[in-house]
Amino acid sequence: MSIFEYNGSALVAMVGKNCFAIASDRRLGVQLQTIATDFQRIYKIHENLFIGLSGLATDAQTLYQRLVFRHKLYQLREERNMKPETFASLVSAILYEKRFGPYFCQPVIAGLGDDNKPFICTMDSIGAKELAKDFVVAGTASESLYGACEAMFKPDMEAEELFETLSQALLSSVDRDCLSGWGGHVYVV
């Protein structure tokens, strides 16, 4: 079993017209113990930025921590509140300059950049980044997830039918996978 496999995880962000939805599983667990089913896998950033971190539970709590000092320290210096393409190339030096003992995380970064336009990435956990357009995936059950959001995705999507598209294939994705489920969050903006 891999270290990201650990405490399982799923983690999908999926873009609409003017807006974006990002979801996570509950579930904490050890290998296929459940320790916790109402852990928190997504962070707000600020009111349009949020980050999803899967993989080592301990490794995503010790990077979210850094990545909050490092805004703080944005908003202080530039006076205004971080881009998400600032924010995902932030995370990704992070990631990036603990690559030989890395932290054992996959991000997925989720925003509203200029003018309402909906930013989405992911990355491995060296920070190597991968834009899309319509959804991004992480986490144990990400294989289900690729299937079950090509099968319900559609462009231009609104906030009720996006948020409901979303719950949907998490819902469907986490059954399929032993290492993550009870339920989940889901966040559209």
Contents of the next structure:
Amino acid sequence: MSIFEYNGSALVAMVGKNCFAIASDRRLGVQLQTIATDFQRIYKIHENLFIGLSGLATDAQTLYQRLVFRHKLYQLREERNMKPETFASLVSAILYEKRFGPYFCQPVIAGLGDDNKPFICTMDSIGAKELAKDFVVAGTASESLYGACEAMFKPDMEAEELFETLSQALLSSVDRDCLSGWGGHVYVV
Amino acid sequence: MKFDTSGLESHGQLVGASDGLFNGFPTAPSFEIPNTTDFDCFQKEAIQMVKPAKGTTTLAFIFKEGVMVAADSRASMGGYISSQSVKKIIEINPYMLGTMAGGAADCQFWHRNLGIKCRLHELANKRRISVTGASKLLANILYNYRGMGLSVGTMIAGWDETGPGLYYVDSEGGRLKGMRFSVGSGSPYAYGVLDNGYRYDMSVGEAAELARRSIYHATFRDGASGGVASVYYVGPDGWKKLSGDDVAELHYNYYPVQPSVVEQVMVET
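Based on the form predicted alone presented above, generate the structure block for the form predicted in complex with the partner chain.
Next comes the full complex, and the chain you just saw is listed first.
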């Protein structure tokens, strides 16, 4: 199993009507052994910006700490919160700094920009941004997630329906993956 | 050094019957050697291909009333779950069970083959084969194919004239008699619960509950085990399936969720 599959993870974010939702599984494992069933993968950067980090858990935690540090500095200097697009560029730059010794993480960023326009994007482990208008996925269950989201997604869903759709997509995909599961955390903004 | 092919030749008799009863039915089906220059690496690749498939948890133990056999039902290929409903307890005949761990095809084929041999023994000798005999038959066949990439980790459990019998047989050619066994990637976790709760004089109900709990705990910790925990009992009248419970439901039965106060964070959008 590759280094990305060492801890196991499943992350997905979807866009709705003036809202977004981001969800992750809760399992932390060491290859096939389950260590914890309440592991947090999605972190809040500010009220309207969340980042989920899949892949190696230690890199995810370290990367999150560095990003929080950079965002707090930004808040002090600019006296406002970062826009999601700016934050995505920041994450991309930080990941590319480690081009030849990368963080083994794939971030999923979801936020509300100006005029409450939802923004989601994902990146590979060296910072290649992939902007999407509907949904983004990451983690060991990503192939199942692509299939489930493609089948269940509808544009302009309200928050309630978005929550249901996202939860169902996540649960059915992790049921087909040994390395992720044990429930999910869903954040709807 | 000439390559030693003596293990590949069909053996004359494996059962002992020397009358022409085995005409037309080969005692040890022989397979051709692959046409590669590097025979050693071919074996290694074949073994690596089936290695991930030992993701499973099976267990069996003897107690006062008979033998209890239990298994999960998940088949995994690396990280992908290919099925949640695999039958890992194979019914060799009405009084003998075999468990499946390792390559599914290997286990199913050789267990069915063993069932055929047991039936032939019954017809030739006018009485049922013992568990000792059946497990020896299987172990000898698997020893012939040792090193060729078969992946079988099975337990033969049954009830014969001497009482309950349990043997562990694997594709390396090993055969062990014992009272408690667990095979598969989830076996360390199952052993922990099984060894702790085991007593020889349990009732059928208590033994079934112990077996179910051991499988459940193994599926909790091991990512390659899951699905349905099936429990079978082998007694003097043969085997009987006792239960097949989804492990997710068992989780909420054993550890019900305490409703906790959830703080709702209202985000103004």
